[in-house]
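Below you'll find only one chain, the form predicted on its own, shown as C-alpha cells.
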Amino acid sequence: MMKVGFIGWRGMVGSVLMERMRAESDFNAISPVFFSTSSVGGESPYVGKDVGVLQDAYECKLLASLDCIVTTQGSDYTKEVLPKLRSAGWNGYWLDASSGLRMDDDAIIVLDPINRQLIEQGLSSGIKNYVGGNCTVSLMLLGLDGLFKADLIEWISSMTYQAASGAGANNIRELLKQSGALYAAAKDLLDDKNASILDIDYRVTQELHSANFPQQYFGAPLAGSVIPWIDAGLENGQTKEEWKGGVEANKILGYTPDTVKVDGTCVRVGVLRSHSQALTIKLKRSDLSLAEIEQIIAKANPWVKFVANNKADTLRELTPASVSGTLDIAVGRLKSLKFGPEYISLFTVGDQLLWGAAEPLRRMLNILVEKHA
C-alpha cells in the first residue's frame, strides 16, 4: 500500500480534495500522513481509519520515507523542500496543485481526460514530478475536449471570468464583507418602497469609493464591479494570467509551444467558487454545421453538460450557480459568427476548486496507485 503525504490540506484547495477523497472512499487504498507547517502534534483530518498526529512539514527525513507527496502548501513550500528531498535522493512522486513547476522539463501538468496518454508516457520514462494546471485551461480544455480530439481548433481568444476563490480563501471572505457593506450602506432605503433608486445608487457609489471599504486583498471593489486584471504584468502588455492561456494549453495537449494560440483578458468577477469564459474559436475546417459542432462538444467527456441556446436552459443551467460543487462542465450559447463559417463562439463555465484545482490530483493519485498495487 502506497504511503502518502499530504501537505497544505486545511487550505481551500486541500479542504476540496480532502472532501472529495473522502466521497470516493480514496483513503482505503493508501496508507495517509498528515504534515503541517504550524500544528505539529495536532490532530490529523477524519480519513475513516487511525492516520496518527500531524508530522513536520519540513522534516525531509520522514518525508523522504513516502512514496508520494501532495502537496496544496503553495509554490514556496514546493520551491524550500522539492530541491532538498531530491538532493538527498528520494525518488517518490510529487503531486503539486501550486504553479512553481508547471513549465518545467521534469513535469507534466496533468488533466487525465485530456492527457492520459501523455501521463502514461511520462511514468514510463521516469517522470516524477506531476502538477495542476492552471484552473480556466483546465477547465477551457474539458469543455473543448471533443474539438481538440477532433484537431479542429486552429485559435481562441479567452475571454475569462474568473471567481474570487481562484484568488484564495482571504478574496472569498473579502467579496462577501464588500457585498454585506454595499447592503448596509443602502438597507434602510431599500426597505423603503418610496425610496428613489438613484438616492439608493448614490449611496452605494459612495461606499465603494469609501476609504473604509473592504480592499485589503483585492486591492479594488469587486463586489458591484469587476477587476480586469489578475495575476503578474508581463512587457508585452498580458498579465501571467493572461500568458498561462496558451503555454499550458499547448503543454498539456503535448503540442510544441504556440501549436494552438490561445490569447484573451482575464477578468476578476464577484462570483464564489466558478469560473466563466467567453470563447471566440477559429476552426480549421467552415464545412461543419452547428448541430454536428454540438455533438462533438458534448460527445467528448463524461463531464461535458451542453446547454441548448436559449434563455431558459442559458439561465438554469449555464451559471457558476448552477455548476458550483459539482464536476459538470456546462458549455453553451454555441453560435456561428458574421466573420466566417469557420469562426464559432461558445461560453463555458465550471467549478474552479473542482476540475479545475483538486480533482485533476486525485485521479493523479489513484493513476499511481493503481500502478503500485
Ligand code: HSE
Given for the second form:
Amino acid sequence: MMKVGFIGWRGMVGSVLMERMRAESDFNAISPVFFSTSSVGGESPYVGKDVGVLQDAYECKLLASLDCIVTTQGSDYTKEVLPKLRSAGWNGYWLDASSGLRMDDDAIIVLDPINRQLIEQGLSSGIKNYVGGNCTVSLMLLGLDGLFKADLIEWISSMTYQAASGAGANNIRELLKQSGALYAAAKDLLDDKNASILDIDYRVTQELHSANFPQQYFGAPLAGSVIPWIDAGLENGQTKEEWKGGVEANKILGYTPDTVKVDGTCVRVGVLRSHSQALTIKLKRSDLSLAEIEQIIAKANPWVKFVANNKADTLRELTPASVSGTLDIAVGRLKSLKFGPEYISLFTVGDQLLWGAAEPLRRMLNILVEKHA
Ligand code: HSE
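Switch from the form predicted on its own to the form predicted in complex with this ligand and print that structure.
So here's everything in the complex, that chain up top.
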C-alpha cells in the first residue's frame, strides 16, 4: 500500500478533502500518516482505521519515508519543506493545493477530466510534483470542456463572482459578522412596518461606513458590497487572480502561453461558498446554432449540468446556493451576443472547495494509487 502523508488536513480545503476521501472510502487503499505544524502527538482525524497520532510536519526523515505527500497547508510550507526533501534525495510524489509550484516546468497542474493525457505523460517522464489549479480556472475549464475539446474558443473574457470562502476560514466568519452587524443596525426599523425605507438604508449605510464595522480580513465591507480585487496587484494592472486565469488555463490544456487568451475582472462577492463566472467568448466559428453549442457543452463530462436559459431554471439550478456541496458544474444563461455570430456569453457556477480544490487532488492521488497497485 502506498504510504501517504497529509499536511494541512484541518484547514478548509484539507477538511473538504478529508470529507470526500472518507465518502469515497479512499483511505482503504492507502496507508495514511497525518502531520501537524502545531499539535504534534495530537489525535489524527477519523479515517476508519488506526493511523497513530499526529506527526511533526517538519520532520524530514519521516516525510522522506513516504511514497506521496498531500499538502493543503499553503505555499510557505511547500517552499520551506519540498526543497529540503528533494535535495536529500526524496523521489516521492508531492501533491499540492497551493499555487507556489503551479507554473514550474517540473510541475503539472492536475485536472484529470481535462488533462489526463498530460498527467500520464508527466508520470511516464518522471515528473513528481502535481498541483491543483486555481479554483476559478478549474471550474471554468470543466464548464467549457466541450468547447475546448472541439477547439472552438479564440478568447474568453471572464467576470468572476468569488465566494468569501475562497479567501479563507476567517473571511467566512467576517462575512457573517458583517451581515449580522448590518441586520442589527436596522433591526428595530425592520420590525416596524411603517418605518421609512430610506431610514433603513441610512442606518445600514452608516454601519457600512462605521469605524467599528468588522473588516480586519477583507479590508472593506463585503456584506452589502463587493470587492473588485482578489490577491496581489501586478504591474500591468491585472490582479494575480486575473493573471492566473490565462496562464493556468493554457498550461492545464497543454497549450503554449496565450494560445487561448483569457482575461477579465475578478470580484469577491458576499457568497459563502461556490464561485460563479460570467463568460464572454469569441468562438472560432460563426456557423453554430445555440442548440448545437448547448449540446457540445452539456455532453462534455458527467459533471456539467446545463441549465436552460429561463428564469425558473436559472433561479433553481444556476446559483451558488444550488450547487454548493455538490460536484455539479452548472452552466446556463447561454445566449448569442449582438457583437456578431461568433460571440456568445454564458454563466457558470461550481463549488470551488470541491472541483476547485479538493477533488482534483483526490483524483490525482487515486491515479497514483492505481499505478502503484
Ligand atoms: N484564489 C481563490 C479565491 C481561492 O481567492 O477565491 C480558491 O478558492
